[in-house]
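Shown here is one chain on its own, the form predicted alone, set out as structure tokens.
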Amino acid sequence: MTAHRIIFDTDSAVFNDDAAALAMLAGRPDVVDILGVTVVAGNYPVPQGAEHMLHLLELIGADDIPLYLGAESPLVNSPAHAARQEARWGPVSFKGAFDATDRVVPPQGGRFAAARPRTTGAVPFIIDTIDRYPHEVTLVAVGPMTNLARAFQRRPDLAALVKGLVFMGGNARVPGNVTPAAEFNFWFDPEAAHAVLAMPIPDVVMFGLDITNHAPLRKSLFDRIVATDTPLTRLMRHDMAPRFEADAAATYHVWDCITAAWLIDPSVVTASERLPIAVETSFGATYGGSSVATAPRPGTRTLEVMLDLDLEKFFRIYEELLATPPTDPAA
């Protein structure tokens, strides 16, 4: 079987979902060929997010995978825009990079990774890679879609040359997680999500809150994974243990990891439906939300929306790949 060529477009994390998903994919090079990692603002500003992802790649012995810096701000949304939204329509529970400072701190362990970002930017890399491998590259977007929107703005013809888009973001029939209407990735840059989903990409698969809400990580599995002492599980413990130590009944959502598991083994998803998804870009209480369109709307397209999963199979893949990293530098 030929490995799927992917570009991993991420807004980064210390570990929880973006970094864990990248570790999972890097652990299966027989299935997934990661051509590059592109970083976008979302959870973190791009400089800090890049350091977290470079650190992760170094820990798992995959620092030969190139990393590219991308869009540092959304197409329209901004800290001031978010403040106006909160003032008029109520709290936004997580604003990610909008609440961050410009200071870049070393990742866990107190030092920066030896590998550095490439001098080429994320958008030129995306364009050049799709041109090099027409109809072969799957875009895996697990953060706001600003990098992809900017690539398609420069080259609208590029969409037809992509093999497909698999993304974590949005919500179809369930509430949002940062406002009652909106999921974070879509809320941070709804204009980018709207623009990308309007492009004629041949195959688009959505992992929204409808499926990711179904797989909370609990302390029992966390404890079992971190009982295997590796650089990767130390990072997992560093990032996630404080919540479980404070509350043994706490849970983590591992959003992007479900996307990664499906790329490795599509049978992990047990229910999906083709639905017309609309993204709300009008400034208001539902800004950044998404929903099933009930009437034709410009820019709305039908996506494969993932709805449920085999929990046992998912967590088996999750545990196997995170408890046993592909390369353990401490071994």
Second form
Amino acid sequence: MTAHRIIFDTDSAVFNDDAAALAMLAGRPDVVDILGVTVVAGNYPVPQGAEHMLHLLELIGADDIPLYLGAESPLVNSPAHAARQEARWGPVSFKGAFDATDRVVPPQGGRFAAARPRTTGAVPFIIDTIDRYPHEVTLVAVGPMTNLARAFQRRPDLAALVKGLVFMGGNARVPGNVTPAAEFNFWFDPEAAHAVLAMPIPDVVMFGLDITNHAPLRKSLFDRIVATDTPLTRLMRHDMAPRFEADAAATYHVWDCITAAWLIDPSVVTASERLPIAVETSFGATYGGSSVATAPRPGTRTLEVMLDLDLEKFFRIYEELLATPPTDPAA
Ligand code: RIB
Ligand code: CA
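Cool, the form predicted alone is there; where's the form predicted together with ligand RIB?
Complete assembly follows, chain above in first position.
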């Protein structure tokens, strides 16, 4: 089998979930060829997010994968816009980069990774890569879609030249996770999600909250994974142990990791439907929300919407890829 060529477009994380997803994909170079990591504002501002991802790549010995800095802010949404939304329609439970300072803190261990971001920006990298490998590149978007929207704004013809788009974002038939209506990645940049989903990309697969809600990570599995002591599991412990220490019944959503597992083994998904998904871009209580469109609307695209998964298989892949023991240098 030839490896899928992918661009991993991410809003980053210390470990869960963007970094864990990247570690999973990088652990299967036989299936996935990561042409580059592009960072977008979302969970973190881009400079901080880039440091998280460079640190991860160094830890797993994959720092030959190039990393590119992308859009620092969404197309329309902004901290001021979010404040207006909250004042009028109630809280947004997580605002990611909108609540962050400009200070970039070093990753775990107190030292920045040796590899630095490439000087080319994420958008030119995305454009050049699709031009270089027409019909071969899968865009894997696990953050707000601002980088992709900007690439397609510059070159609308590229949409027909990508192999496909697989993304984590949105909610078809379940409530949102940052407002009653909206999932975080779509809420942070609804206009980008709307614009990208309106493009004639041949194959679009959505991993929204409908599927990701089904896979809570519990302490028992976390404990088993971190019992294998590696640089990666030390990072996992550093990021995720405090919540489990405070509450043994706590759970984590591992959103982006489900997208990664499917790229590695598509049989992990057990239910999906082709559905017309609409993204709400009007400024109101449901800003950034998504839903199954009941009537045809311009820009509403029918997507493959993933709905359920084989939990045992998913967590087996997750564990295998994150708890790989270090290779014995003497072997
Ligand atoms: O709503 C979940 C998504 O928002 C995940 O991609 C998470 O990493 C954040 O970006
Ligand atoms: Ca993410």
